[in-house]
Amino acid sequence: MEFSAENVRRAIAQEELQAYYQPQFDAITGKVKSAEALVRWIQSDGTVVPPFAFIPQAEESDLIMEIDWYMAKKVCETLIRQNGRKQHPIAVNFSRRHIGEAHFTEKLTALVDSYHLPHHLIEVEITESAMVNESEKILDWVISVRSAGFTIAIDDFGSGLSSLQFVKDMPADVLKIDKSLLSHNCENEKERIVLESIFYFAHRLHMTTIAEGVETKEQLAFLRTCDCGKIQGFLFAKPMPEADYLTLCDEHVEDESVDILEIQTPASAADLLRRVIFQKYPLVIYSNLTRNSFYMMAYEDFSSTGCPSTGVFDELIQHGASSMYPDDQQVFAQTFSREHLLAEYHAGKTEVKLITRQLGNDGCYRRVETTDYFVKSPSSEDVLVITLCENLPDEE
């Protein structure tokens, strides 16, 4: 079939073009927790039109938009279906040129308020791309739809040149990680490693983090070991009318009486225990002694806030050391010098440790509580040193 514009009108205004859903299901329990929307042309006689034959030459005009808020209304009607039952927020895509049209976040919320529904369970999805190509508008879009109470989701991540900057400066909700990142089945170390790091970076910006396009047990298993948050792909399920997403979600309610204990992963637990370090530890750094580097992993609630957040190590004890009371300084850096680090690593001890007197912002001494522990590293012979820097109550 050739493609032309009135062809995709005409089958929008006799809903030839249907609203298919890919369930997402949490990484743990195996449970729907949330679905995305995708078209699908099934016209009159049956005949399936793929998306790829109409799609790509609609984005090419404002005919693409006519489609997404088509489809927004389409959801919006899925869900009130689910009135009385338990409703999942599910993700709807739009393109890059709604981020240009006039009023889009008052058109949205006019949409979803004339079905009483809840805003968060509309997920705007938007993808990785748009968000490079349109970086000067991108920010005030995306603060205006979430100011309104809807869920902002980053697609395909890691399907094109992924920018850390823009996941770093946009306040969105979910990190969608695109399946060609999992294109060698997580065998490959390479792979492997650029996953956790993904993972790790998402939850560390209160991201919740969705793996796309997992089709394989052994895909799943990894995934479950970065705690990756939700599953979507055919291992689990191919995108479904209507009618079988809505029983899919009745047969997956929740069990309530289920102990956590006995799905946490190992991963979970990891994560649960850095949430446990960087409370217990308001000042967290990581640092290679041998190439005299550092970085901050954790900064939040210490007594003192003008600390870099990376650099020079041995600028960073010369710096730590001028915050301390004056009779701490010398022995402070003296302690923490990597001269002396690298002389107590070599001579086999595993942690470094000093209480000081820092000077906070508030012009108060309070004590602290620095450790230096040593660490290996798997892949080189750098000697690494993470450090925990605690509050410690004042002497009586």
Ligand code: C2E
The other form holds:
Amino acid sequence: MEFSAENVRRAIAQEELQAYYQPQFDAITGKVKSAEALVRWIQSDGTVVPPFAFIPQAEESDLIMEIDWYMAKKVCETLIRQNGRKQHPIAVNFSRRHIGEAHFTEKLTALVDSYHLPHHLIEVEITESAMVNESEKILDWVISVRSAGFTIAIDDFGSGLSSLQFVKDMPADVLKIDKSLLSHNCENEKERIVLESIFYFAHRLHMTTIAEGVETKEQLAFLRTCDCGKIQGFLFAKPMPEADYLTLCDEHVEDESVDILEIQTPASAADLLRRVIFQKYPLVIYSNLTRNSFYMMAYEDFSSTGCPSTGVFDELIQHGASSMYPDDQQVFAQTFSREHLLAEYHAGKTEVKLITRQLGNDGCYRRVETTDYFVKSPSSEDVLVITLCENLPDEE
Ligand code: C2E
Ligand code: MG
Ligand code: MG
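In place of the form predicted on its own, the structure of the form predicted together with this ligand is requested.
Now the full complex is given, and it begins with the chain already shown.
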């Protein structure tokens, strides 16, 4: 059928446009966690018209907004059909045109409230390129949508004009990594490094991750080692009609007895270990002495100085010294200077330890034992240090 706005509007009126659902699976357990709604035009003779046959033209005018709102309504109706059963969040694709739409958040709130659905069940998906092109208005738009309790996903990340700066500034919840970044087996070394880095920065920015277009077991195996959160792709499921999706959700009830230790990937197991260490030690620092850099995890009240969580190692030691009891400041700065640490490392030492009195945020001094463990970088000549700080009992 020829594309025309009139034809699409007629299709909407006659409910020929339908929401298909592509489930998104937990990368480790393989259980359904959420879904994305994708429009299909089912014509009267049964022909299924895919989105690329009419979405690009519809995007040239406000017609796309009518389609998106229609889809949002269909998604609410689907969620309502799951009332009393497990409801998974569903993502709706919103074209960039909505960024300029008056009262978008109020409209979405009114729609979802009219079905008495919790807002966290609706994820607003917007493409990365839309975000780049509309960068002035988008930040306010995203903040407004999120503050109403909806989640925001950046779609197709890595497909076009990727702007890391943009992702950095955007308070989005989910990063969807585009299928164009995945080759058949993910066997290319450079490709692996790029993907690992993308997942790393997404996790550091506290975003959850979805890999799109996963088709092979090899891709899945690699994505698991990157700690990818969810998988959306033909390997698990194609987009399907609502009835099939509802059946799948009912069959996929989460098995609560799953053994967490058996489903760890190397990356997530290392993360668990880090968290356990952080329970015992209120300050954990990873430093690269060669490159004068560090990254740390610290309890909020540990120190009286507002030290950034990542930055220049020499400045970290200055910050540390300034929060010590005055008599301890010099010995601390000397012991943990880079020059001294590197000399100790080259002399064959495996660790450097010092007890000082540290001023906490509560205004009290505590005895703290700081231990620097030297580690050789597995991938370069750099000298690394892991610092563990432990609170000691007060002296009698
Ligand atoms: P998208 O939002 O990035 O959706 C993912 C697309 O990837 C879907 O194509 C899906 O079928 C496809 N896909 C998923 N897994 C695989 C896989 O393993 N291999 C391959 N080759 N493809 C996979 P679809 O349904 O044809 O949609 C295409 C695009 O049309 C969507 O890309 C989205 O940008 C747009 N679109 C679809 N529905 C809507 C809508 O309701 N509103 C708006 N504004 N855009 C929509
Ligand atoms: Mg999408
Ligand atoms: Mg996409």
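Positions refer to the first chain, counted from 1. Computed from a predicted structure; not experimentally measured. What we label the rigid core is the largest C-alpha set whose atoms superpose within 1.5 Å from one form to the other.
Put the two forms on the same core and the Cα of Pro56 is off by less than 2 Å between these two forms.
Relative to the superposed core, Asn288 shifts its CA atom by 2 Å or more between these two forms. Relative to the superposed core, Pro118 undergoes a Cα shift smaller than 2 Å between these two forms.
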